[in-house]
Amino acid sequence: MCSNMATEKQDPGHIAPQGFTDRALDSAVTLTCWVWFIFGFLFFFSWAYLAAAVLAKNPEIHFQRLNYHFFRIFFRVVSTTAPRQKFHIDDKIAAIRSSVVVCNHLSYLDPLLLIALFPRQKTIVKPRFFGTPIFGWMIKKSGYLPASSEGHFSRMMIEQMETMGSYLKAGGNLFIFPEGTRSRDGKIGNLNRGALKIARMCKTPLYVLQLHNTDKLFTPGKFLFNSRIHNDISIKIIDHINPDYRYNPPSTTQLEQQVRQAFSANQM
């Protein structure tokens, strides 16, 4: 155990090989935060979004607001369980409104953690996902996006893009990994023009935000957290585009351009 303790001050994002002691805690601090999804929904929030369901005139506003909350809980959870886990989240994100938010993708709380930030929000989600029980029902109704347009979900993404244009105008944010899936190696993938189409289409501008280390807690190909590690997550601005729309529109390819600049020069 001292050995690994001190191998974890040297070198922050070094994971030392796992005792009894060390995968009890991961399970312990895995286990809360599964404890908080499944029962913190069922007592604390699921009545309110059957009530959003059934009463509002507007339910999509009131499922994206519970969903910010329950995640922000989340973090809470982990941070609490996990307090060698650090946050660093640029204060700036919090005031992002009406925009298209690009973002690299590491792990799969990234998601979660984008919910946390943003009160009004819609994502882009893979089209398996709507089919699950209740999930699939309350990523619906969030008025989330499926990532295919194809078969039944071809009326669904119709609906969300005729709207899409007052949603944004209304102070909510879509936010996009286009990447499209997890990096394994810290480095930019391939980036899909969807959400460079989107902010083109409603003239809305786009922030560039970086991710770190939210693989480090959670791994991708893991089930546990990786709770003992001593670990700075952070999530910053790394770029404000904002086209002339009216008389110098930037092409797909040029916004595409930036953005990857936007992360060229911010990688490390």
The other form holds:
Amino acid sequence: MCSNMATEKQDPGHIAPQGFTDRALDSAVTLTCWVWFIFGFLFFFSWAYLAAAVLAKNPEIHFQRLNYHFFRIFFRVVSTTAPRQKFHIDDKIAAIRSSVVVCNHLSYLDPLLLIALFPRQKTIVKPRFFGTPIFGWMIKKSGYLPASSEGHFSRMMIEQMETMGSYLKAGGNLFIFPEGTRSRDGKIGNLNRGALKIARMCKTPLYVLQLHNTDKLFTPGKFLFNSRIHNDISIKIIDHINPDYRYNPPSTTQLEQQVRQAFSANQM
Amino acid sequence: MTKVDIQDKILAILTEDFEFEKPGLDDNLRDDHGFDSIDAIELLGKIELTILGFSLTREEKEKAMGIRTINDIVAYIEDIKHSRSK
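I would like to compare: after the form predicted alone, may I see the structure of the form predicted together with the partner chain?
To see the whole picture, the full complex is given below, headed by that same chain.
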């Protein structure tokens, strides 16, 4: 993962004149990333996932580490093939452990970026993804939680919540996008309180992260990466909430207010 | 513990720990109070500790995920107590 790379003089988001070459470049970058997704997984990672599933005592840990390495390489592929994309990652983020991490959500790249930052990571995933071949199996084995407890998801949710406290205590992170969906205008939407409830229940500190400009590279509703623009993708810690759970436990509402305040104070 | 005692305990937990305001026994927990599956799991933990005094099995917990009202919670606790006392 790139960190504090040299900044360019050109404005972030500056769009170069669009022509056939630009579109071809976007297509090439997108295709390269898909090639890594499919063939990188098949040739380099699938055997490791299989070995972890069959041989490991605790496959969850191995699956999370494999996800971490897979997406770190993915972002190396992105920054190599799209050099106009500069990644600025707050160095302190990689040191976060045993925490619930909440972050604003701009693009499908966001969860991948957070997986690439935390070797032990869990997140909440839309239920429909659990039904997809291979990917559904992988997210289940990784210990990710379904965003539903209806029907057969109730058992999965209960199993995951029963072990969440020990997972967090052992150094794992749970990252969540409390808006639930990608923001189309960059503004913070309604916050789902699930992350805050989990933090409160497990008596865990919270980190509030803010992401910028992943949507400029991979815009919601578009298929191709927008690799032609000069773009600074950044992620930084904007608040660290470490409540006194023993003597002054906060309510979920108080935590929500604090998170919202952090986002509002850092709104662009 | 009588049905009324259980009801009072549940109302106290929901008011103090889950920030419910004036909960009604037939309110839809999700729609009227934003009570979700994470809350349900936390509530089950509190029920184990303060009302039942024993741990629920996974199957018993799964049954609780379909609960919609406070009256349902009370009936669920009575069912569990009844089935465990057999």
